[in-house]
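A single chain, nothing else alongside it, follows as structure tokens in the form predicted on its own.
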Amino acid sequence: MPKVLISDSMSDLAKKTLENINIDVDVKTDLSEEELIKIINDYDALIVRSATKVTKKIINSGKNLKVIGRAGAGVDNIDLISAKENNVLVMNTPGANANATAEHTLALILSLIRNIPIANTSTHNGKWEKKNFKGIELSKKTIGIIGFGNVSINLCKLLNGFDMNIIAFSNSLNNRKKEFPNIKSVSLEELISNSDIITMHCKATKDGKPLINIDHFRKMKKTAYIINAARGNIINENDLNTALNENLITGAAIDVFSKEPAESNVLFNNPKVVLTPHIAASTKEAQVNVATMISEQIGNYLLNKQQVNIVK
């Protein structure tokens, strides 16, 4: 019978699909690479979230690894090289929490333009400061979507409602333009100099440097705001800071970090940023989603060899 390790916090339903099934499955959260390198060779197929880094010495420490899942789309935690060289398959779950993802943007966006946050902790410490809160709509607005995947999709319907002007950059979006004949596809210069609102919801470069630095902002409206829900090396986080400092762009909204957990960082404490600690695919809904998704990809390839969503 194979046997699967969940070694980060999900849904139960992964380990009951798989059980259903007649896959063996243990749930193990929490633990160390030391930990996880003397007992993953017991296993024939690994599941996680983000939380478990999968590092060459895990991988290589599992002898009977054939298969390692990722419950969400973010491979970023996972060493593909090492699992290539080992002939172990890596899947993700592309989709499954992209609408969760791109409700959580716009909620990052409305919070960010209307200054909710602070507007927030003001009103709970008995101050009624209305005239230091003025806000701006979204309606006639130009947002610029950098990457153009099934976030950017449920993305773009949430914002139809709002009357703004949409633009990507992505190379996919050129291949699907009769798709979405109401977004115009621009560079990426183009785009960091005409929009309103910059969103992340793209892949890491491959050299692992940011797609966005000082550089750029220096090329942004100074009105502008940026948000990244995406991956937490995409934009640089000291150059955002300094951006934000000397009046380059209006603000910032931060679900992901360049080192997780964020448990300090550059960002912190300044007025001009809202955070939150990578929860935009965080729903009840989402997780249930992922969780499914990832446990009847990995039951169907151990018993019946079927590759679905394998990162390549």
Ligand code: MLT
Second form
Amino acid sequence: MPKVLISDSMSDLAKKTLENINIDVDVKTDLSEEELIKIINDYDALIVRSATKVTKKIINSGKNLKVIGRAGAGVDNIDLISAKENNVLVMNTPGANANATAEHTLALILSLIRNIPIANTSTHNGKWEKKNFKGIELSKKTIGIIGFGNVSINLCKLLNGFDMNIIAFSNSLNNRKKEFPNIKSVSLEELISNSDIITMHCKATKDGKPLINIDHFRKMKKTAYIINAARGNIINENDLNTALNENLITGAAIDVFSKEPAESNVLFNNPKVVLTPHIAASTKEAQVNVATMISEQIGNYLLNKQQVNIVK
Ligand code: MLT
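The form predicted on its own done, now the form predicted in complex with the ligand:
Below is the entire complex, every chain and molecule, led by the chain shown above.
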């Protein structure tokens, strides 16, 4: 009987789904790299979210390991090169948490442009600072979306009700233009200089270098807001902090950080930034979706050699 290790906390449905098809499952979370190295040999599959860093040493030690499943989209916590070298497949669950991430992005945008976090604190403190919290509206504004995968598609559906001009920078959009007639495909430069709100929904760059740095901030509208619920290293955080402090842009909302868990960060305590701790995909619904989807995929692979959502 194949054995699966779940090494991050996730919905119980992941375990139940696999046990229903007679696969043995252990759930052991918060393990160190050394602890994982010691036990990984006992398993045919490993299922993670983002907390477990699936390193070269762990993969090399998993002599029986056939597949790693990521309950989520991003696989930057898995060493894909080592997985390939060891003939270990990597699967993820594209789309399963996309609506949650799109809704959180919209929540961040609205919180930011209507000053909700800071107005909330002020009102709780008995101040009545009505004059300090004048916001702006989304209607007639231009939103620039960087990357056009499942999250962007869901976000555009949500934005339909807001009467916005949507522009996007993405290679994949160019091949799918007919499906999205109302979204204008533009260059990164055009997007940077024309957007009132810029939101990131792309993967981290392969070389790890930030896509957005001080040169880009200098070309943005001074009234622009930037949102990042994709990956922390897409934006240079020091440059973002400078851009906010020098009034090159007006505000930012950030759900992801270059180093997570983010216990310290240059953006902490900057009043122009709304921060959340990588929770864009943390809804009950999305966590059920990712857990069910990855366990079904892993089960089908272990029992029937069916390959779905393979990441290369
Ligand atoms: C993802 O990559 O799916 C999201 O960032 C959420 C997560 O890390 O689980």
